[in-house]
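Below you'll find only one chain, the form predicted on its own, shown as structure tokens.
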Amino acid sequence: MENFVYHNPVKLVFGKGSIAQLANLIPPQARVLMTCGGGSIRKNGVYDQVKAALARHSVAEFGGIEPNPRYETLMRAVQLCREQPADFLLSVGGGSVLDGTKFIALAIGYSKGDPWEILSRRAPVAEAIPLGCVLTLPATGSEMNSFAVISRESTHEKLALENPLVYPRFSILDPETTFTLPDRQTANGVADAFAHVMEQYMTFPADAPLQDRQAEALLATLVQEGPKALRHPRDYAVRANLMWAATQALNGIIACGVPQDWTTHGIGHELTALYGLDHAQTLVALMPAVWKHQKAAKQAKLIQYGERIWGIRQGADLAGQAIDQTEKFFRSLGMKTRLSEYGIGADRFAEIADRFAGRGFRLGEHQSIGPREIVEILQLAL
């Protein structure tokens, strides 16, 4: 196990009725803008608890922000914020209206230039309005974190950040808000959070029991509940089983000492940019194609998965037996697996390698993964 230093300083208010909480994590002086995304807060009465809870307080409101939150809208909201200050930002909705508003916490003092360059460059910011947010969507774990995923519709890109200026003061997680979401919706939950625990867990042992243990825990739990909440989508125990488990899977405790390999969301940021996919769907393709690509590099954690989540012990292919229940897994939750279920073609493969060759990107928890390797792994994924 390597050395490393955690750092996370969020405060979580979880469980039913904690939005009324909200005054008193919010300064009362503040002037608050809520952040929110298409309106489903309106129809559950998230937007309702929400008002009530600050009735007190001054509140503006900037809605619209996308599923992949789009730095075109987003600077709208920071355009807002130097017309009409804000003291605080308030995040209502799912990971992207939370990571889109880490975006404007960090652009509003922004005066180098683009604020794309925040992404783009990673250009250093020294200052950054404070943020909380109320989560309704439990799938990106930026409730507790520093990260943030930003596309940028102009130039098809989508870019990462991660700054510790943003991470939310409190998020408040109430798992009765996540009741009437889609099955798209809360299945694409399910496999995100999965995804997330998989990048800091599939590569190869690192003498840290403890971490594999606890990223074990997280991917039983992921496949146990995340059925159920599809069968059950008011059962109030799955549901806070899902929520707190997509927390755990990406608020930096099972990396702590690990490799890790984010290959599977680099190339899925990519297809998301290209052709609009949901996160979660670009991530379902591309995992089980990465993983046969890297069988050899990836073969012992492969066994040790297999094993320890879907109980294979016998056979010729351990490490193959395990990629393909993780893929029944999936399409057991009614997901697609396939780019090609999706209408999408090797055209555009070599498109999306050269944007890492440009990059000078290199992927993979040994850096082998290239362009050609990337254009690879997606003819595996067809």
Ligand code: NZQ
The other form holds:
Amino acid sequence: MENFVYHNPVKLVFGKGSIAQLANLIPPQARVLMTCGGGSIRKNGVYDQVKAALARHSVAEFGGIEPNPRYETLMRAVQLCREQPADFLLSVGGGSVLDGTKFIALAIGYSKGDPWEILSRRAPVAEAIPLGCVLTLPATGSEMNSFAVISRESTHEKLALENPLVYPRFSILDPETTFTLPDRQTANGVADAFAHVMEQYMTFPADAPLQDRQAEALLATLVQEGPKALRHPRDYAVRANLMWAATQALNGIIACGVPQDWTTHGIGHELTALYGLDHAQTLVALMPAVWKHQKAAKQAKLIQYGERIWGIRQGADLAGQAIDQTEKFFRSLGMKTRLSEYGIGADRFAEIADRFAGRGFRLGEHQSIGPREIVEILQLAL
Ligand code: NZQ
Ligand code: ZN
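Switch from the form predicted on its own to the form predicted in complex with this ligand and give that structure.
In what comes next, the whole complex appears, and the chain from above leads the way.
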């Protein structure tokens, strides 16, 4: 096991009715800016719960943060906050609203240049407005991490940032808020969390049996509960288990001391940027392709995963069986697993590879995936 430092300051408030606790979590004098998406929270009662809980607070609102939150939209919120200062940002919605809010929190005080530099040049930021969240979509893990992924419409870029200043001060996770998720978003959430676990697990054995089994516990839970949520969307226990699993899939705990491989996410962000696919749709199409391409390097973990999650112990090509079973699982969630099913062909694959070449770093746990391999992986995903 490699050396590591683990630090996570997020206070989680989990369970039915927990939105009512908001008033105790935000300082009473704070001028709050509540951020939200395209309107789901108005339809499912979450907005009313938040407003009731914050009846004694001063609350302004910024709505319209879209899925794959856009820099252009977020800069309007930054402008608003520069004109009417806020002391606390409250994100109410899914991962996109939360990621967008993290960017707003960092960008408000960034006066050295265009805040896009926080993403494009990893420009250091000295301070951020504190933020908290009411999460309505279990998927990204953003509620317990310091990452945000932001898209820029004008250049078709999608870039990630990491900054400890944007750990939420608190995250409220009420599984009842997820009863209204459309099937597509429920499936996306299960697949995204599944992929997060895999990016921290599907590498090579690293003498870390505890982290392996923690990861496998999350995978087994997602495999068991995910399809149930599609069949019984208002089953509290199922929604609660999915929400807790998705949070733990990307809060840093299973990454402690082990190698990681974020190839699927890295290439996936480019597919969203160029073709507008949902984040999880890209992952589901790419992950089996990455594994096929890296089958020799990932052989031992593929076999371990196949045996422990799917009971695969017999027959030829155990690793290949594990890959096929994974694709079947994604299909059972009603998801497409091939890029061609979205009408995507190979015509822009070289452009995608060039973007990585321009950034000058290689992907994979052995840094063995460069532009040529990226094209090969994309071809395997067709
Ligand atoms: O905008 P509204 O009207 O709220 O509707 C949303 C949106 O259309 C809807 N929705 C959310 N909660 C709902 C609901 N509809 C009904 N009932 C509810 N309870 O769902 C749609 C998708 O929402 P979005 O926030 O975009 O989904 P998700 O949470 O999957 O977030 C995806 C974004 O997170 C990034 C992705 O790249 C993508 O931009 N990621 C962030 C990460 C992080 N911060 O750590 C890691 C991930 O790998 C990922 O990259
Ligand atoms: Zn993801």
